[in-house]
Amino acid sequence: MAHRIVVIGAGYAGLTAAGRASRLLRGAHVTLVNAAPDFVERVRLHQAAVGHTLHKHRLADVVHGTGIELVIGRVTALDAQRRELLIDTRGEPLGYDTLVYALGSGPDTAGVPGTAEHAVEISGPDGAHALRDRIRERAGRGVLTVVGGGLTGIEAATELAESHPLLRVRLLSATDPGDALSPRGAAHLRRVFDRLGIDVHSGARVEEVRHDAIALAGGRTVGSDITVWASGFTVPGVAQQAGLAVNDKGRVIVDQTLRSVSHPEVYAVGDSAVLRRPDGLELRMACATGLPAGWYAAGAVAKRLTGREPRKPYTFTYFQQCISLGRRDGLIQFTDRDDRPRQAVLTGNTAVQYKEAIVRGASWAARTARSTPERRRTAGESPPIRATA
């Protein structure tokens, strides 16, 4: 019987892992499980929120001719002892010999009362389209508040303010938005906020989200016709409920070859895993870190199934952060290998074109991971071809 490799989650990390595993292990049976039928370019969802039509990448088309079995359905439970998955669209459990866990992350709406009921999030297509529709219902007018000053919040606020100039866009953040940027990068970000008329409130801690207002720490309340939640991410509870070793946020703890420290038949990649370099630096959630992790994990699986061990631990070198500031401006913050900002930045249309190349490259790399390394050229940080197991 062929060795059964099951990859759950078809984001950047999971799709890459499935594609490369199917190429390296032609005698294995590779199954890819995903809740939705499309590969979603998550880094473009702020564009969908303002009405842009994103290209659909049907997973059935992506895996056609690869030998990968595609299962569309949501993983509801993992039985790590029996090595089986329960999927809401299947009557029978799906068994595996090796599992690549890549379920990704979603919005953290549980910590603040009223968030799930009254706020909109844009971590998935449904949320992005719901926000688009709510703005249209108000004819592009009113007060829209983005909660969260990280990159997701910054990109959402600037995209919305640029596309809907009649909206009054407010950005609430517990910290200074862009506080991890260089002085040049932070200065450009402030100029963009001013140019787009975005009302930025730093040091604002949200205590409750209401249907027409937001309650802040200290007793202050601000009105909000539409609230967009972009403050933190959480991961599905499947791994924790199955008894895999996880950290306090439910992310799978892996060794230097991306293998679960508690269940050696499980590898974890992407946002659902705690990825660290050999020097201990924890990598941030991003397609730039997830995509090469998926590439590496597939190589590690292939090595072990053919009686060898990975030659090197998984490592990653940062190079840049790419930030959209609407369709006509952007910010490329170059960094050192440890993600600390350098003085060098790109801004304006040059940054727009630069990021577009990165985004297209990441999508293409994930969807073509089955092709041979010699034919692949991957844009972005630490290309997968360098993440050799």
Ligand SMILES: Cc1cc2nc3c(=O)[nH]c(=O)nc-3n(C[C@H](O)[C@H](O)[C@H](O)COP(=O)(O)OP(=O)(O)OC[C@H]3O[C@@H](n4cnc5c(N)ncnc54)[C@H](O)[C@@H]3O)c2cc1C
Given for the second form:
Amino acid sequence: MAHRIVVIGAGYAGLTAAGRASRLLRGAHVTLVNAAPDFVERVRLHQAAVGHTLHKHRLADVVHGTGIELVIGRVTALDAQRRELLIDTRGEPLGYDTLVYALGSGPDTAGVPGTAEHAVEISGPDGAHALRDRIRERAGRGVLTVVGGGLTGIEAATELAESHPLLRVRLLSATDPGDALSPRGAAHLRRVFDRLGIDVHSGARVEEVRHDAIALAGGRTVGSDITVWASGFTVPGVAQQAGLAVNDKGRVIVDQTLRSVSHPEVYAVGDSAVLRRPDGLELRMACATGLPAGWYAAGAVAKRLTGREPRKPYTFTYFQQCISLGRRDGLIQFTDRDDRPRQAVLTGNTAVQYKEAIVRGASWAARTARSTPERRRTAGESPPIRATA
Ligand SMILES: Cc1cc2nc3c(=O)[nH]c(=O)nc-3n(C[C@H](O)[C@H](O)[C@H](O)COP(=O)(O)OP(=O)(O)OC[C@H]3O[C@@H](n4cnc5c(N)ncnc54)[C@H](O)[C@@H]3O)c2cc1C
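Could the form predicted in complex with the ligand be shown next, to go alongside the form predicted on its own?
Full assembly next; the chain just shown is listed first.
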């Protein structure tokens, strides 16, 4: 029987891994399992929240002619001893010889009371569409609060404020939004917040989300007609429940070849894995880091199945952070290799065009990993592009 490689999760990381594995290992049987029938460009979901229709990439079309078997269904359990997956749309368990775990992440709504009940989130299409509908119900008026001053919160607040000038947009953040930027980058961000009328509250710790208000540490309460939760991501519990070695957030712990430290037949990539560089730096959850990890993992699997060892560990060199600030402005913050900001930034329309090219490139790279040629010298390890969106 052909070696069975099953990739779970068809996001940036999983789709890349499946595509490349199917090309490198023509004798293997590659199956790709995903909860939804489309590849979702998560990095555009704040656009969906303001009513843009995102391009639909049907997974059936993406894998057409590749030999990859596509299973649409949600993985409900992993039996790591029997090497089987339970999928809600299949009567029979799905067996594997090698598993690539790429289930991504979702909103982190545990921990702060009221968040799951009263806040909306934009980490998946359902959340983004629910936010769009809530804004429409209020005819684009009222107070909208974005909680979380990281990149997702910044992108959401600016997109929403630009598209809905009658909304009063507030950004609550425990830290200073943009505190990881260079002085020039932070100054540009402040200018954009001012121009769009976004009311920024730094040092705000949310203790409870209510139907129409948010309670802050220190006893203050602020009114909020719509609350958008953009304060961190959490990962599906499938790996933890299966007994794979995970960190305190449930993310799979992998070695330097992206192989589970507890289950060598399992590789984990993208948001649901703890990706570290050989120098120990933990990589940010990002499509920028996940996509090349999917590419690398497929190469590592291929090497081991053909009796070789990966030549190099997985590594990643930061170069930039690409931040959209609505459709008419943006910020490209160039960084050193360790993700620390350099002085250089791009802003305005140049940044908009730059980020759009990166986002398109990442989606294209994930969808075409099947046909991306190997570079001769680094075959087996290098990503197809430096996807640093
Ligand atoms: C609004 C927003 C903006 C962002 N902007 C940027 C940006 O500018 N740059 C950047 O680098 N990153 C950005 N990110 C982060 C980026 O989207 C993620 O880091 C990236 O999508 C992770 O890729 P992944 O392949 O690990 O997971 P995902 O892209 O989340 O894909 C996971 C897949 O697994 C599927 N899945 C989940 N659970 C199951 C299950 N139980 N069974 C079957 N299938 C399942 C999902 O349906 C999905 O298709 C942004 C995120 C958001 C929400």
